[in-house]
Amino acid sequence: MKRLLQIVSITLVIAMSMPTPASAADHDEQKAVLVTGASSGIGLAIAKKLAANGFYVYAGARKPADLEMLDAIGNISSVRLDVTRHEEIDAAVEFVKSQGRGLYGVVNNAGVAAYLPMNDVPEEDIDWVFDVNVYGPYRVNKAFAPMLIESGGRTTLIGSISGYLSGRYSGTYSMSKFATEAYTDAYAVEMADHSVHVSIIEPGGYKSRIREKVVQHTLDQMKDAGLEPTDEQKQQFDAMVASNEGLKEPDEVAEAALHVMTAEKPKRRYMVTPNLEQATLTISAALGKVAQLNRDQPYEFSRQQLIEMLDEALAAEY
């Protein structure tokens, strides 16, 4: 808790908005979707995309200014929601129920990151990242599961290609995204018994406030430790924040979320990258793990056998 209170970029100053419910006829015509972490970046893009395409969106946020901004958008009602707080999730469930639309979908977008060497990252930072990125979707899906089962709806997670790629300084974030991959596969099988589709969207590098938040979090940590960033570190931090401006807007990620909610047969996985390079890196990383699992192992498969397995996987429906 102390660590969370020290993270200025995610300070919990929030307010619940309670708009007047629409008519019963409107409720019958619109499917409702909850989007967590909808105040900016990918979450805001998804909320706007769904709202512009016939869905009524309950957009989760924490700061009063963000809640007010979301309420000003058509077909959107803001919902005070911190995915690390059970009481706020429970309140969100009651709020959505009170609106009379039911709930067709959930987009678990809320996420945070910490970038430090594994030997240096504080354990509380790992707890924080997992609390939001892993336990958050688990809590939200579990709380809204009865409504999704009733509607035969859909839930998706915003994962990352970092669920396949990991490297220097990205271990904590990647650990959380690898975990959501496992959660997705288990939950998809379990919820299929209730006619609820589960998927995961894995974006590459798109414009987002997460880089700004990472820098702020690191600066807060240094301040707590009585440290001042060096000139070199300041340049690195400025470069990280500035790099965000050169990235593509997350419109393609929003399109994937729309497909999840509208397709007759949504995919299990959506890899959405801004360029071919990131897509190549991701697929190569996945295949590299296959090669490592196979090479010089007690049960090693031939190249032809691997090709046959790949053909079967390409032909399978997920």
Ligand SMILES: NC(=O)c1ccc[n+]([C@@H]2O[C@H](COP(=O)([O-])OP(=O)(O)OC[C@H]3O[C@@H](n4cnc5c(N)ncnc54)[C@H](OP(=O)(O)O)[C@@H]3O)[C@@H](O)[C@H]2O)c1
The other form holds:
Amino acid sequence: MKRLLQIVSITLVIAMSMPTPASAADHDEQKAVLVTGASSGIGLAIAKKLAANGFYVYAGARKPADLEMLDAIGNISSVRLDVTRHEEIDAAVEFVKSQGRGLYGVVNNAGVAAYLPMNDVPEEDIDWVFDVNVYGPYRVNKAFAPMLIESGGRTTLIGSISGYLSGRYSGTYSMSKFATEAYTDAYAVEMADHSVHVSIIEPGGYKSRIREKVVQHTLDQMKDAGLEPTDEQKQQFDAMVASNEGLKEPDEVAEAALHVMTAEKPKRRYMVTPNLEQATLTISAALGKVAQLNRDQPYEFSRQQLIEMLDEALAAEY
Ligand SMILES: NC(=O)c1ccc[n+]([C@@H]2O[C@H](COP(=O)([O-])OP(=O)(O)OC[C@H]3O[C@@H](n4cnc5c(N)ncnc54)[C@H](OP(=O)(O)O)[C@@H]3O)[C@@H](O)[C@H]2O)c1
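What would the structure be for the form predicted together with the named molecule, given that what you showed me was the form predicted alone?
Entire complex below, previous chain first.
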């Protein structure tokens, strides 16, 4: 027995103290990136894409099974990280520091949505969506800022074309995504002073678990309120969940995140839509607001002046 214990402990010491030459080299060369909300959908696709392209990924997740799943992927270490919990963010900072790779990038992907008319949505839901989608990136970026400044690195948010589009039932979600647009522009100029690049990726509709979660959340709320969904509502919910199946995998969004982390000059904004229709809707909405702003005000600009402004915007660097 004593001999067996000796052999086991010698084997363990050898295993711990002799990394393969390849892993020792990787450790020194790989840039590290933290991805929040990496358990599914866009976050998982981004974590895998970065890990397959030379980065070491710290993948944030909340559930034990997700942490285990992420740890089984090469070049990924899971990190328990609920972006609404300061103590988990602080522990994640300590963990990343302890790994000795520094931190080159952050992808603030964790996000949630609520889907009720503005007169019906409970205030707690608005708090919850903002807590994750808006305060989450603010907290995570702030906590990791010293490491990003040290590396002269990059941070990005997963916004949405809902940061430009808003309409029936999407008010709460769109409010949060509009807020991330404002945050990005302020943070980008502030962090440029420290040679850290800030950008935002605006996906259209891609396959993920967000739709089934919205439906489940709404059904739970209705149950708590003692309400049964009507047949019409049931059909709407079923259609929303089923629509996910027809969507594209979020590979293009992951490509954009890779561009953010590798390009010599990353862009400020990356709109990534699965089709022309969603791109048209988004750009038209942005231009539509310009027309609304301009109309019937003392300094109304002519069509020609607007075209000149558009030309200037098109020629701008970022
Ligand atoms: N899919 C689309 O069509 C689309 C379009 C535009 C923008 N987006 C944005 O893309 C991002 C990812 O969403 P998705 O579509 O990939 O949905 P998803 O599959 O539901 O993934 C959302 C991720 O966020 C995590 N999360 C939720 N609350 C969190 C919290 N408090 N702390 C940390 N992580 C949390 C989830 O973890 P759990 O598994 O533990 O809940 C999950 O990993 C979101 O910001 C979303 O708004 C999605």
